[in-house]
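Starting off, we have a lone chain in the form predicted alone, written out as structure tokens.
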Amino acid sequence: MKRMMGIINLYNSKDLLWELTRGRPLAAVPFAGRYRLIDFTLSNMINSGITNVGILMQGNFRSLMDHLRSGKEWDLARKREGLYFLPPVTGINVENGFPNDLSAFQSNLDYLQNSRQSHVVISGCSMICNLDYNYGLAFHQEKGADITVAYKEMGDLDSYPYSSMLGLDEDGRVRDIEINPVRARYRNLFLEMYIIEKKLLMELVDSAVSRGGTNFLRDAVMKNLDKLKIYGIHYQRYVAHLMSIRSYYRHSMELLRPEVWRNLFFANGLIYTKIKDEAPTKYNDSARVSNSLIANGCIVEGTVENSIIFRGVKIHKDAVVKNSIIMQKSEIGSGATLENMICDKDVRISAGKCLIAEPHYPMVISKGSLL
């Protein structure tokens, strides 16, 4: 029997990527041409041998359920265990900027109780990486830790404002946690990933809720820093922390570097997503493409440079797309020019339209827009 089960926590502390999450949860935001953010978290769990995964749902999750379906693509369509959708509790989901995820944990304690595994891996979807939780469990047991959290040491703190940071001692024990500081005092970026014994998790949730707690990190973890042995495990590979449109755009453009692409998609296993049987992309004689990721089902007649093009996109003749992200089933009209843009799904850009944004401040065109 596998020792770990997974909980994917979709409760966010603030409106991350608001321009892209108005009608979908953060976990369902498209990324890297054909994936959704939740694909990375699910694939990490499956590649680590976790076959019992529960998702704490929040907000408008219809698109997420449509993407995940039975979990077949992640080998989670099983007769025993597999993928579980844990619906949101009624009432307020956010209080004073902190997600009320403790209520979601509490309302699903029976799911935890009935699971056969001894340990729980808890993860969000705003941190994109490729890791093996088995290594984390081995570290957890070697240290005799009550809770193990993952972190990455960052060099440029200015690129990660309002991110949770960890203060560690020489032995790697967590002594302090900063939640979304304006100016961080530590360089250890908290990856929002925990490994904890199931019995302890249930006790912490029950204790925190009975004392008026609402947020798991603040009320169940931080308030027990001195009582519990909480250790940090350093993840040294590539991490994309998506907390704003600027960071989403920057990390997306980094995927055009082969070393980043290989690290994210092949380091500890493959990343899986929903399968769509579409024809390969068609490139007409007039197409000019360089340093771009283009998914299947597209028709390219114009010029594409340093861009990420999702499935089913049409780029007409004489159109120019540079340094941009064009999502599913969008259409760029003849002679149009896009530069430093993010087009959500089903966007239509009229012939001859010229849209150019600043490189460090990309413009987002909402889903279904006609310009």
Given for the second form:
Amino acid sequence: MKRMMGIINLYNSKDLLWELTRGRPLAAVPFAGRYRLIDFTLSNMINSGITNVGILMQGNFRSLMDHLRSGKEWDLARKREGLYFLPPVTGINVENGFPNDLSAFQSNLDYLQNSRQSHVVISGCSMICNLDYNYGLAFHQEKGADITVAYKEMGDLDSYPYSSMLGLDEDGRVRDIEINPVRARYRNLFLEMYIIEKKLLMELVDSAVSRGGTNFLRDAVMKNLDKLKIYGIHYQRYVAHLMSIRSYYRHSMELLRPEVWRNLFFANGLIYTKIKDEAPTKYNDSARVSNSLIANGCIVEGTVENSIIFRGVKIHKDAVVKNSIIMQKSEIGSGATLENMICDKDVRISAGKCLIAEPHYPMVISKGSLL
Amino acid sequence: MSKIDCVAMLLAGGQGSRLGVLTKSLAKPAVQFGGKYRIIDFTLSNCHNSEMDIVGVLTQYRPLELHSYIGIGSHWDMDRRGGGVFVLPPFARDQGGEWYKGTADAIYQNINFLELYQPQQVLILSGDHIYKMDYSLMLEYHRDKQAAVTIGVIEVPWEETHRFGIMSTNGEGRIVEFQEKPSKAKNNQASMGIYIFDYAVLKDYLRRDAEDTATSHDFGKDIIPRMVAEQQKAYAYPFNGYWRDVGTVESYWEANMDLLAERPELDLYDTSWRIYSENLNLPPHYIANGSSVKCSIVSEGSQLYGNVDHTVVFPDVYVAPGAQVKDSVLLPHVRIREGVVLDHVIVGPNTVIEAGSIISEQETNICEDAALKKYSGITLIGADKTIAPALSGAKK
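Can you now output the form predicted in complex with the partner chain? The one shown was the form predicted alone.
After this comes the whole thing, all chains and molecules, with the earlier chain placed first.
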């Protein structure tokens, strides 16, 4: 009997990916040449044997629906269970005024009730890693925990603003939580992942909502820090935390390190995504490529260095792309130069254009632009 | 076009023995091609793109990998209600079973399948060819001509006419003479092994052919000549695009190399006529600092640290620093270690070429190995092998 079900929580309190999240939820932001952020969370759940996944949808989620469709590519188009879209509650049922994750949990209590599994894995989408939730469940049971949360110990505090941090005691029990501090006091980055028994989750949600709560972490978890045994489990391997354009860019560039590439794509299983049936990428005689990650369906005739190239991109002769991220179906005209740029989908840079941003401060060209 | 107008029958039972070790453990239609595909993908994708929704795939030789690859046809969007792809292997009957004795016999043994649908026309295809073709246009042509049979033909070089079935037609495209592999051809219009039959006519000829013990039960050798001889309305449908029979190691290598041209005749990047294939869920490929990759096609999951020139690279291939690969085809999961030199080599799936190995037209330094065979300048290495340089000095 499968013991865990998954809930992907798309409500995020701070969204700082600006241009990249203008027309899409954070979960649908393209990453790593052919994926959307949600692919990593979903694949981790699938690879941990979870076959029942509900997604708490929020915001402009058309692009996300289009990406996931029946869930077939994640093996979630099933007769029994599979993928469930849990759309936001609108209209008179929203008692606390605006859409929030607690009311989303509350309005889907019957979905939880009807699921066969005893435990729930709850995860957000901005922490990109490749892990097995079964370790978390084993830890959870060994500790006799009410809630287990995942964290990663960070070295440099200053580079992680707008994240939630955990204060732990010697036994690993969570004693304090900071939500989006400007300057963090703890080094333990909360990975926005929980393991909790289903019955307890339902009780916590109901009790928090009935006391006017709106935020799951703040009102259902933090307010019960003393009453509940909440333990942190340390995740040692690679995590990309995407909370700003800079961190998006930096973590994208980290994929060019073979050990990160291997860890993120193979550590506990493959990452699944929507199939595009693109041909292999073609390099012509004039192609000069080094230290780059390139997806299928591209035609490369120019120079590409230290860059991430998504599916179906065309880079024409004498174009130079350096330290840049070029998303799906963009086209870089001949003789154009791009440095330290992020081109969203369907961007067309005409011949001879020269766009150079400062290193580490990339510029974003928004979706569908023609320059 | 409504569904039961035409049913496609895809002959995929061929052994393809002239492909050497490439077909040692799998049927020719399942052989990998073009950096991510298998040969049968082209025909099945053509079926999907031509809206041929019912496809029977006749298998026979080493069908395990082919059957599991075809599955329920999801790769080609053919897992459809009331249609889709049907795998049709030979089967046993009350009076015992038998193998498919020829292309015509294979269809005849599956006449029950066709009877289920009672189509007006039957499209007969072969799973051995690399091409993009809209079968619905050929079907329209067949109907316009009110033909009994229409045969897809393509112009071949005169010096190669002896390898094909050659059609002579009158001004309207009607076939007046058919020569099977002639030594002196009257024409250079070759049969592509693509036929559209009126179902009633097909049934009649198949039945008569089955009763005749003197024939080889083959469409090209028996059925078509007989129909032409009996004045049936047989028409030739000229096809002008890229079409290759990859029946030999040389032609397999050449057709792979064709994809590396500056403007390949076969456009794999045309989104209106995609070639569908399996999806391995691998990340984008990585090209390292200090490597050089040009005139090549590369697929997902590969990691290239060495020099790759004019080569087809399948998914999950590793080329180590200092390796030089030229004019070659690296099938999935191949590992090329440090300092290896490959020139005109086809490396089978999962094979490891150990550090320092040299295999080229001029020089080879590896142990004599049954896994390695030469075909007019092209070296073919089988699947799941480990190839290492000979211990003492270089061997010529």
